[in-house]
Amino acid sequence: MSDALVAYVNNRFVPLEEATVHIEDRGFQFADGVYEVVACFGGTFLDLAPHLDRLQRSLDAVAIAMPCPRPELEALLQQAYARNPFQDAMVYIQVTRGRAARAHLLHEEIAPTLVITVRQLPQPSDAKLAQGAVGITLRDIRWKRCDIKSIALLASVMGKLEAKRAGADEAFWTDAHGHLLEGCATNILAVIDGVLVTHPLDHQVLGGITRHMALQIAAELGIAVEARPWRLDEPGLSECMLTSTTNAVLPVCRLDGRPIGDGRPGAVTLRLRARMVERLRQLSERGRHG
C-alpha cells in the first residue's frame, strides 16, 4: 500500500494533497455542516452505527439531507480506511449543506459536500497515563445546541489554546453554576463516594460515542452510574476522567491547578481503560487476521 494520504470529496477519491471543496461551499462561509470521527482497528470499525445514527441527527437538526443512502456511505468509509496506509485509523466525515452564493437563505435545492478523511489513530503516551491529563475549567461560551455535531468548533479552539497557555491537556467547560459539562473534544466523567457521575444528556452535552462505551463498562463491572450535574468541589470526589475516541478512557488528574484524589490515576479509571483497551485490541487483532 502506497503510503500516500487519499481523500474522499463529492463523488471521488483524490489524493489529499489535492482535495479541495469551492470557496463558497457553506461549510466554508458559515460552518453551516456537522462531522463525526469514527475509530477504525484493523479494518473494523468501532460503534459505526451508533455514530452514523448520531450524524444522521446531527444532519436532521440543521435540515441538511444525507449525502448518499446509508450502506453507500459505510461502503466509502472501508473505502477510505482501505485506500491509506493505516492499521489503527481515525476516519473523519464532514457533511456541509453544499456550495451556493453567498447568502445566510437559501432559495434553491443545493447538494450537500461529503468529505473524508484518514489519519493514524493518535494515542496518549506511557508518561500521559502514567501521570493522568492536566486539565483547567472555562465558563462555558458555545452555542446553545452542543448535541449537534457541528463543524462550528472557534469556541473549543479558544478552549485549546487557553489550555495550551495555562501547560493543561484540555479545558472543560463549566455551566453557570460552576457543573462540569464537557470538554472540547472530550467528556468527562468523575467518581464521587464510589459512584461515576456524568452530566445528563441535554443541549448542553454531546453524547460521546466513547463516554456512553465507558458507561456500559461500569454497568458491567458492577460500578454505580448517575446522571446528574456535579462539581468540582463535591465531598467524596475521588477521581476524575476524560473520554474521546482518541484518548478511550484518560485518567485527569490535575484540574486548575489543584490535584483530584490522591493525584493520581484512581482504581475506577484503570479498571475502565483496562477493559476498555481489550476490547479495542481485540478489535484490531480480529481486523489483523480476518
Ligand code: PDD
Contents of the next structure:
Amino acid sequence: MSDALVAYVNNRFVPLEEATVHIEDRGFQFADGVYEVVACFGGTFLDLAPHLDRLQRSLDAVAIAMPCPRPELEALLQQAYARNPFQDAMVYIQVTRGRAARAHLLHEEIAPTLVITVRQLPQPSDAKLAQGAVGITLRDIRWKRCDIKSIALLASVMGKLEAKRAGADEAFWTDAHGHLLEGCATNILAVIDGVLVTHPLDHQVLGGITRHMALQIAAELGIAVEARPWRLDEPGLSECMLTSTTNAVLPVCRLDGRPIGDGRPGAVTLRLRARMVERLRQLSERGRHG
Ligand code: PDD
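Complement to the form predicted alone: the form predicted together with the named molecule:
Every component of the complex follows; first up is the chain already shown.
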C-alpha cells in the first residue's frame, strides 16, 4: 500500500499535494459552505446516515444543493477511504457554494464544490485518558446558528488558541447565564446527581452524532438522561465529559483550573467510553476480517 494520500476535488481523485480549489471559490472568500467529519473503522463508516442527514440539513439551511445524489456521495466516500492508507480514518467532507466572481449575492447558477480528504483517526493518549482532558470556559462569541455545521470556524480557532495558551485541551462556550453549551469542536455533558445532563438541541449547539450515541448508550445502561441547560456550579455535579467523532467519549477532569468531582475520570464517563469504544472496535475488527 502506498502512503501517498489522495483527495477528491473538482470531480476527481488526485494526490493530496495536487488537490486545489480556485481562489474565487466561495468557501475561500466567504466561508460559504458546510462540512462533516465521519469516522471510518476498517471500511465501515460509523453512523454514516445521521452524518449525511446532518449534511443535508446544513446544506438546506444555507440553500446549497447536495453536489451529487446521496448513493453517489456514499460511493465516493468509500473510494476515498479505500484510496488512503488508514485502517481507522476520519473522513472530511466539505461542500461550498462553488466558484464565481466575488459578490455576496449570486445571479447565476453554479455547481457546488465537493472536497473529500482522509486522515488517520486520532487516538487520545493513554495519559490523556488516565488524567482526563483539561478545559477552559469562554463566553460564546459565535453566530446564532451553531446547529449548522458551517466551515466559518474562526471563533472556534480563537477558542482553541485561548485553550492552548491556558494549557488546556478545549474551550467550552457559555451563554449569558453561565450555562455550558459545547466546546469548539466537541459537545459537553455532565453527571449531576447521577443524571447525565447536556444542553438541549437548539441554535446554540451542534447536534453531535457522538452526543446522540452517548445518550443512547446511557439509556441502554439504565443511566437517567436529561437535556437541559446546566452550570458548572450546580451542587450535585460530579463528572464532565466531552464527545466528538474524533474523541468518542473523553473525561474532562479540570475546568478553569478547578477539578471536576474528585479530579479523576468519573465512573459514568468510563462506562460510557468503554461501551462506545467496544462498539468501534467491533466495527474495525469486522472490517479487518470481513
Ligand atoms: N467537530 N460541536 C461542534 C462545534 C463540533 O465542531 C463538533 C464536531 C461537535 C461534535 O459532533 P460529532 O459528535 O458529530 O463529531 C460538537 C468535528 C469533529 C470537527 O470539526 O473536526
